Amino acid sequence: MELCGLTIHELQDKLRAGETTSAEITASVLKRIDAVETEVRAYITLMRESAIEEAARADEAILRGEIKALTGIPIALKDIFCTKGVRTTCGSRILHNFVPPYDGTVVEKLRAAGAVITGKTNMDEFAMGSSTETSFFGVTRNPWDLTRIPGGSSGGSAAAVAADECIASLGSDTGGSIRQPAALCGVVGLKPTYGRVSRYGLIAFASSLDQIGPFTKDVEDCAILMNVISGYDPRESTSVPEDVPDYRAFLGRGIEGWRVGIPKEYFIDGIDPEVEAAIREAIRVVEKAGARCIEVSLPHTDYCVAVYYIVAPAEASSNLARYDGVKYGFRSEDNRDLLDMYKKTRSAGFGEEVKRRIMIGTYALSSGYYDAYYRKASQVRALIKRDFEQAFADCDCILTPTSPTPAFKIGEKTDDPMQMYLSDIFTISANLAGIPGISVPCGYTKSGLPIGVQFLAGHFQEGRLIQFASAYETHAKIEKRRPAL
């Protein structure tokens, strides 16, 4: 197998043994990008020259014996993280020329760990979408079937890992935007607990929901990246000063005697039969591994989509008010006055989905409607959080489908926003409750599309998730396939 197809830990072993160099690994990744990027379109901005320079510095460090957690490993970043001197667009015309003067915290941590940054990946505009079809820079395609979506909003990050256009990547998850594309692209994706990873330098969509996490080729790589990006950041007001364990220490442990909750509300009408069959098989796998599966109830599940699509647009309406053409980003021309400039800039700078959510959010927050919508949604959100707390009193983790369907066709749901929103029906609840979740490959459809299973745990129990996912990965023995690009 070519170097670009290996995992972080496999490449680290080769680097330490002197069997390869970061320059060779990076060259392999860039060659792969040259070969498939015109089909996949995973990147918005490719950082070729700086990646080659970073790889050279990594090799110098290795010769000096200075090997860190990610020394010499090519990593891609969702184009929602601020990168000093490199444009950060959020997939939007309104930020198409924005170049931040600083690195976000996770970018700083990757650089400090020795990573080679390959570029900025495509995404739904301002992370609003489930298919990476709303990007101003075009549609990303699923490497497993180029006629299908890769999921969203972090579809570029997931597709880049699946297509071997990087070794691993980072994305953001507001309602499933790491876990859903991970499932549809056949990779591992973890959304940490709200507050576990600093959001400083993350361009905000919905500030009480957004969280940053990794896309990787296996669970061990996920633990490696979580070790790097986790931890308290005094610059970020929602960052929690909670001790961070060594997540690699959870790998390879058994799950004998664990109680695994199966929420009855998650096996619903409309779930694809092949997805349901794969999830039922995943349940059998964890039972054979020694866990005991029990039925649990999350009674407010039916309200999750409605609550999310009030809370998230309301926060987006507030966060996106700053994009007015005054200080940075796109500005319309031939304006009569300041108000005309605001109107023209925002009308031309934002795409249809972003404008739809801004209007929904503004309406929900408007005088006379706040109590009826946002306040009530916040109250139901508290009930959703309580559902999980009660469920975790009876079980160690929860097992669910990640997505109700495999990857759907490009354009299939763009004219029906409600059907698009329902793509995240199994992932939204974790964001509303602030708990961590991970999606792990659990099989394929008859046509060869990946399927993912989701595991959920209590607040700051990422280690438990990694232990469970690692055990599942070991016992399931899912066939390792690569997209036939």
Second form
Amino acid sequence: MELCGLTIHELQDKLRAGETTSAEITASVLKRIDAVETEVRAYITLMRESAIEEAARADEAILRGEIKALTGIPIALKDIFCTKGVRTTCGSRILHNFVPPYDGTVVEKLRAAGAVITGKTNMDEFAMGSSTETSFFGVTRNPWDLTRIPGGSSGGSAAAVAADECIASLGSDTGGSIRQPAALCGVVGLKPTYGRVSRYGLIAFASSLDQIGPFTKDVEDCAILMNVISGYDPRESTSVPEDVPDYRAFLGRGIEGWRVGIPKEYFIDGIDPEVEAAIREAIRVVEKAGARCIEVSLPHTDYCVAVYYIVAPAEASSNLARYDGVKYGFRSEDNRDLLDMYKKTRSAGFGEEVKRRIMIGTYALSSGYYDAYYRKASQVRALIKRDFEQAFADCDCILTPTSPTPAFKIGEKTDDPMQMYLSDIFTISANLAGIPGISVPCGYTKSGLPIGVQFLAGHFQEGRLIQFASAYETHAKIEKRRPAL
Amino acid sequence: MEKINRDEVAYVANLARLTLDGEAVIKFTTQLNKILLYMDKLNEVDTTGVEPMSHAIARKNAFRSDTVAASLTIEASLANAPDAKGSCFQVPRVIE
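Show the form predicted together with its partner chain, please, because up to now only the form predicted on its own has appeared in this conversation.
The complete assembly is shown below, putting the previous chain first.
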């Protein structure tokens, strides 16, 4: 196995034993990028030179005996995280030339932990999408089948990990944007509890839903990254001052006696038969591992997509009001006056899906419609959260499919926004309720596309989620495959 | 049933500071109608007496002491500006 195909913990063992260097690991990743990136197109911006320099510094630190959690490990960032001096586009023309003057908190934390940053990955414009097709910078392809989408919105971060174009990556998840692409690309993806990870320096989409989390090749790596990025940040007023446990301590503990909720509302018509079969098999695996599966009910599941596509666009229409061509980013030419400049800049700077969501959100918040849409959605949201509280009274965690289908074809859903929105049907509820969720590979379709299983737990139960996912991973023994690129 | 017509789409676009051409207005009217019709299913839910929820984690307002801390320099703040003059962002004329 080439170095780029290994995990964080395997590479750290080799670094500690002096069997390899960060320079070699980084060279292996860059060589892999050279070999496959023209087909996968996971990155918007590569940071080749700074990565090589950071690797050299990591090797000096190792020689001094200083090995931190991520020393010398190449990690990619979704292009939604502000990186000092490195263009940050959010997949949009309106930020195509934006160079942030500061690093976001998670970027600072990765650097402080010794990581080597490989670059900025592709994404749906402003994270609005489930396929990475709305990016101004082109479509990312699924490494398992280049005619298919990688999922979204963090499709570049998921594809980069699946294709070994980095060792791990970070993404953001507003309605499933980490878990859905993780499932479709056959990697592990975790959305933490709302408030667990600081979003300072994360470009905002829907502020009551957005959360940052890792993409990794296994559950142990997920625990390693969660240890690095979690925690309260005084610069982010919604981050929560709740103690961060050592997530690695939850690995390998087993799940004997656990009660696992299977929500009946998640086994619907329209779920792909191969996905359903894989999830039924996952239920058997956790039972064999000593857990007891019980049926639970989340009665408002059917309303999640409707609530989400009111709340998220409403918040987005407000958050995206700042892109006006004044302080940064794209500005239109030949402007008659200030208002003309705002309109021309935004009309030429935003893509169609972003405009559609701004329109939905503006409408839902506008005079005369606020009560019927935004207020109503916020009330149903409270009922969705209550559903989970009641379910978690009877079970330790919940098991569901991550996505109703495997990766779909590029272009298949671009003309029908409502069909695209329904691909988030199993992931949205966790964002609305603010609870953590993880997607773990649970098999492949006959044609070789990865399938993911999702585990959900109560607020700040990431440790137990990792414990459960780790036990599942150990007992499921899903065959490790590598995309044929 | 029509939830939103072309005039309303054009009105909302103006509120959102977007310019839509005729073709885009027609397309968005069709799509927004389909999306808003889907939202109607929320009316099936009895929400009498349910407090609207805005954040998943109940939090008090986050106050901090009013002390001066490090901030961006004027040069760094203006570095991304499409147009700047001296220590200001420059925009088209606002007042005649």
